[in-house]
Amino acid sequence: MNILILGSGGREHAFALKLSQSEKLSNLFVAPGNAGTANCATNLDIDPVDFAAVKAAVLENKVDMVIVGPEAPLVAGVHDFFLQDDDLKSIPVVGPKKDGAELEGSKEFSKKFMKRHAVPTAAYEAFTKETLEQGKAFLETLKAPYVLKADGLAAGKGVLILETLEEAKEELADMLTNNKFGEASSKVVIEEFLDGIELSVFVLTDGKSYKVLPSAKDYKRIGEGDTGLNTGGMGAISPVPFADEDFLSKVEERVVIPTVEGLQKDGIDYRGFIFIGLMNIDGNPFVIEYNVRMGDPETEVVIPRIESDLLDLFEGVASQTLDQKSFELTSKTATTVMTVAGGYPEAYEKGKVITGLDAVEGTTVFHAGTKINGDKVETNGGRVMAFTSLGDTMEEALEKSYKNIAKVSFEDMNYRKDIGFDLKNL
């Protein structure tokens, strides 16, 4: 089979490396890809939301299936575009159509979905510029801290957790009247704060049946001890030590099954990944958010733990025979540590030469923001590379990742040295 992956990050590199091991694979393309995907696939210089260019590449390269990595093409309707085009409609797309992508495209939509299908989540209300004063009044009914979420896509940065009522009111006004997060914050969801331990569970579904993928926990803050600004993710661990069999069975019964069945009841033919952001509160799962794709950097610890043929699983999604596919996991723990550009998540420079990659041993380096420039690999984003290792324990895997990070360098490279710090005594 000829496969096209849309996207350019660590998630897409993890997909590409895993798919390249499938006996069913003939040719693998990634659009636009990065310096890492170039080692296991053919990169195509195409914007994933330029659907006309995607179509041309699919037809030219006789692509048999498209895997969508990031959320933007899904929310923009790439799956619908394929179904509505006579030349493309027979080519399966792994990723939901526009109606299903609203689970991530609109926070209010997803909250209404959870309420409708009795999925446990925090109390909430949604407000616009016209209802700003009602929003401030709703904040007064809540206890600190206060959670404000831009309704639309904000590249993982549209969530604020604020300690004082005055600050929350100011930020609400800033989001709604000053477009703090652009069009994404023209509507804001205010939520009750859930106090617990966060984790993510991933589901692959063909619209009828599903497979629950490994749990993972990522680390969003730039600084040690979960301090500083939010990022796209500084590292991740899988499995999560506190997500034991009892807890995960609650997740499946109370969250996964109502979500998959809810999509069916709502007439949404959903084929692809569902990322379920959870809070563990006294052993009970509450949903913080849905995403309609795999997380990043969680993909870099979840996919390496899957021992089954990923392309075979994707075929099951396309043909709605996922329940007939085998699904095996390694018992080992996977850890990943993200190296980032100096200054990230604020202003940072690109084009820094990366050295030492050929010295890495026993760790997989998933490229996120990299590019090839002549015979050099250079930085091309804020989050640059994820160092993923497997071990019998979390500590063993982390030791491998950090040992190999020490062999690689680029100017102003930064990374967290405490990934997994909060899990060591659980």
Second form
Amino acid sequence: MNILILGSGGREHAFALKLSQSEKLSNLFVAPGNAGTANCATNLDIDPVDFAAVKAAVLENKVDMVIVGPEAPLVAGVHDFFLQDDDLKSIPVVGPKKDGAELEGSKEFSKKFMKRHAVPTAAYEAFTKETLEQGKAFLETLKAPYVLKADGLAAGKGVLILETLEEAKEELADMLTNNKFGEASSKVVIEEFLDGIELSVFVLTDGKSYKVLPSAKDYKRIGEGDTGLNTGGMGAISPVPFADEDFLSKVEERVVIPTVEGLQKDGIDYRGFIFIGLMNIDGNPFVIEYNVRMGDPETEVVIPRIESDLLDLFEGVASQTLDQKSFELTSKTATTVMTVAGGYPEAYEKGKVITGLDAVEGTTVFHAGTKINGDKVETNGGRVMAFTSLGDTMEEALEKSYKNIAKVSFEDMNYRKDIGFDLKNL
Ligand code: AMP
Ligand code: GLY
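Next block, the form predicted in complex with adenosine monophosphate (AMP), ref. the form predicted alone:
Shown next: the complete complex, the earlier chain at its head.
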């Protein structure tokens, strides 16, 4: 089969490397890809939301299936575009249509969905400019800290957690009346604060059946000890030690099954990944959010733990035979540590030459923001490369990741030296 992956990050490199190992694969394309995907696939210089260009590439390269990495093309309707086009409608897309993508595209939609299908989540209400005063009154009924969420997509930055009622009221007004997050915050969800330990669980579904993929925990803050600004993710661990069998069976019964059945009941034919952000509160799972794609860098620890053929699983999604597909996982722990550009997540420079990659051993380097420039590999984004290792223990895997990071360098390279710090001795 010929496969096209849309996207350019570490997540897409992890998909590409795994698919490149499948016996069912003929040709693999990534659009636009990065310097890492160029080693296991053919990069196509196409913007994933330029659907006309995607169509031309699919037809020219006789692509048999499309795997969508990031949320933007899904929310923009790439799957619907394929179904509505006579030349493309027989080519399966792994990733939901616009209706399913609303689970990530609108916080209010996803909260209503959870309420309707009795999925445990924080109590909430949604407000607009017209109902600002009611919003302030609702805040008064809650206890600190206060959670405000821009309804729409805000590049992962649309959630504010405020310590005082005054700050919360000010920010609410700023979001609704001054469009702090643009159109995304013309509606704001206010919700109860969930106090627990965060983790993520991933599901692959064909709309009828599902596979629960490994759990993972990511490290979002730039600074050690989980301090400083939020980032796209500085590292991840899978499995999560506190997500034991008992907890995961609660996740399956209380969250995964009602979610997959809820989609069916709502008439949403969902084929793709569901990323479930969870809070573990005294051993009980509560959903913080859904994403309609895999996480990044979580993919870089989840996919390396899947021993089965990922292309075979994707075929199962396309033909709704996922329940018949073999799905084996390694019990080893996977760790990934992200190297980032100096300054990230604020202003940073690109185009720094990366050296030492040839010396890496026993660790897989998933490229995120990199590009090829002549015979050199250069940085091309804030998050640059994820160093993933497997080990019998988390400590062993982390040691490999850090040992290999030490062999690689680019100007102003930064990374967290404490990934997994909170999971030691659990
Ligand atoms: P989201 O974009 O919805 O994942 O929110 C971003 C982050 O804010 C989450 O990963 C949590 O760390 C935090 N968060 C979101 N909602 C809540 C909540 N209700 N209670 C506590 N923390 C939250
Ligand atoms: N690492 C978090 C995300 O992919 O949204």
